[in-house]
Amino acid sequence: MDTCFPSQTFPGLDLDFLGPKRSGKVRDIYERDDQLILITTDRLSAFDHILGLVPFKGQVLNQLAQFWFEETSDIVANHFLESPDPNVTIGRKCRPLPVELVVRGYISGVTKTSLWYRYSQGERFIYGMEFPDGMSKNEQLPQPVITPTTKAEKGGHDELITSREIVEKGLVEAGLWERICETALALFVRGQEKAARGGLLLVDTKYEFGLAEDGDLLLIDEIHTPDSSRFWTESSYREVLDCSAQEEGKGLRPVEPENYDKEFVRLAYAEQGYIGDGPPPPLAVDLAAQASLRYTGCYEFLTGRPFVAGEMPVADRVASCLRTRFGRQ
């Protein structure tokens, strides 16, 4: 893959002594034992597809995620057992559920399966739930809803699905599906009240679980990162809706709040007239670098704390920090 930044970029790695590698759209994962070691690398990816490679985007996503693992772990378990390096952890092996869950506090979003995108061609039972007419892009809801897809497989697309469907599908039993809503929507009020000690509103955000040998039911992936969810500034939210409000009356294009997440990217690519479909144009030098900055601001807002970066060249520390761990000397 090409990338103008080959110095601060981590497009991922082949690490032959850790054995076969599965890649996901922005993960490399490799197994030992009851183990998965999980390295993030700086792959980004929206509509689907995977646009280019965003410096210090992995080490962004793997240390958030297990900030968040440690602030909610009181909620549910998750799959978390330590970070080795910064772009790497090893997590408990699991059986992941085929559904994810998004909760979202707002309408919006631009992606096919955004609640604003279905709402804006003019649905109004979505997920399974009615919506009233009138709603305006990025309005708050009256309270979280839970609207889950499909997982796609890799190259596929996630699917609307609603709750009935999946229980009614058998793929997730009725009680467990009852006790997963009710901790993703704990999951989420918790992201919201620690989202806001930064001055962040939490927007939306998706969950994945999985089941242990033992049947314990784990957070897994990741949580409350970029990626996983959208953020906007407070200040900028309070500010935009008056103005949006007169826009859309004259007819204009709603203002956006300030972002920071991957939705700042998806935006910038919907402004070309990109929505998913067909192959995407590539992640421009320019954007990639702001995308940058929004990931470390994003992280530096939530955690309070100052990043980081880790030694470059990233693949050469993670490399090295794993054969240690697991590679013969």
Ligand SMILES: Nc1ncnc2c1ncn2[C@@H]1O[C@H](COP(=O)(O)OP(=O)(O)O)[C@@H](O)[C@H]1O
Given for the second form:
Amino acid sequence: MDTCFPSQTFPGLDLDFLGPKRSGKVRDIYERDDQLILITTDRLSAFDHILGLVPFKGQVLNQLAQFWFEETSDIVANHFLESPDPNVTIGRKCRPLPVELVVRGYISGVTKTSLWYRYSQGERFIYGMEFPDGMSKNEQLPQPVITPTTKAEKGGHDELITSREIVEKGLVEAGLWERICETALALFVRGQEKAARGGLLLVDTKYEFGLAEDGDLLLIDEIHTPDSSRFWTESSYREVLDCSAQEEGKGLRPVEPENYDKEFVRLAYAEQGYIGDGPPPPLAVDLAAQASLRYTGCYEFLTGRPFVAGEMPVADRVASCLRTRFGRQ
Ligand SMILES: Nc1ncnc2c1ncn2[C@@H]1O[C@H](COP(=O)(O)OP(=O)(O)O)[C@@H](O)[C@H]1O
Ligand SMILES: [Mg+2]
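Given the form predicted on its own, corresponding form predicted together with this ligand:
Let's see the whole complex now, leading with the same chain.
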């Protein structure tokens, strides 16, 4: 993959001694018995394409997920076992459930599965729930809602699905589904509380769950990262509310809150006229650099710790760590 930061970015790597590799959009995955080695790369995916590489993104995602797994382990068990390198997690291998849970605290978003998109198209009964007339974009919901989607096979699109359909189709057993929904809401509340301490609003987020071999329910993949979530700065959200109140009726476009997540890149593409039709233009160097600052900034706001970059080049460091650990001696 082309990159303007060849020695500072991490596109992924092939490690033959770990056996066959499976690649998601962002992670490279190797299986070892009942464990997974999840290597988080710097790939940035949006509009169902990998747009390019963002320096430090992989490390931020891996270390933020670890932070949150530790912060939420009293709510639900998770797959995290250890992180032998800043970009690597070793986790318990699971059978992932075929649905993802998106929890939303605000009515927002521009993609077709987002609440605001559907609401703005005139729908008032969305994801099996009733919404009143008169809501505005980015308004906080009276309470967070769960909007599930099916988990698409590689290359496919996630499809909307209601809780009733999930149970009726036998995708998840009723009792388990109820437990998962309660868990997701509890995780979301914890995320909002903790993010608020760093001046961020957790707007919405996605959770994945799996069942371990012994039947344990585990939170898997990642949690409350800027890839799986939207974060707004609390101060900018307050400004937007003030501004909208003043400008109501003047027909002005609402200003967007300042975001510390992937939406930043999506909005920059949308401003240049790209909204997902055809192949996307590659990620420009300055946009990659700005996105990098958003990702490391997000880490710092949420954890309250400075971001400390691991040794470069990342690929050499990851390879050497895993070779020492798993390679043939
Ligand atoms: N503990 C786990 N057990 C099984 N699969 C997992 C586990 N944790 C994450 N995964 C899966 O590994 C993949 C992570 O790679 P990623 O690049 O995020 O994929 P995607 O393109 O699907 O987002 C996802 O498909 C996720 O469902
Ligand atoms: Mg993923």
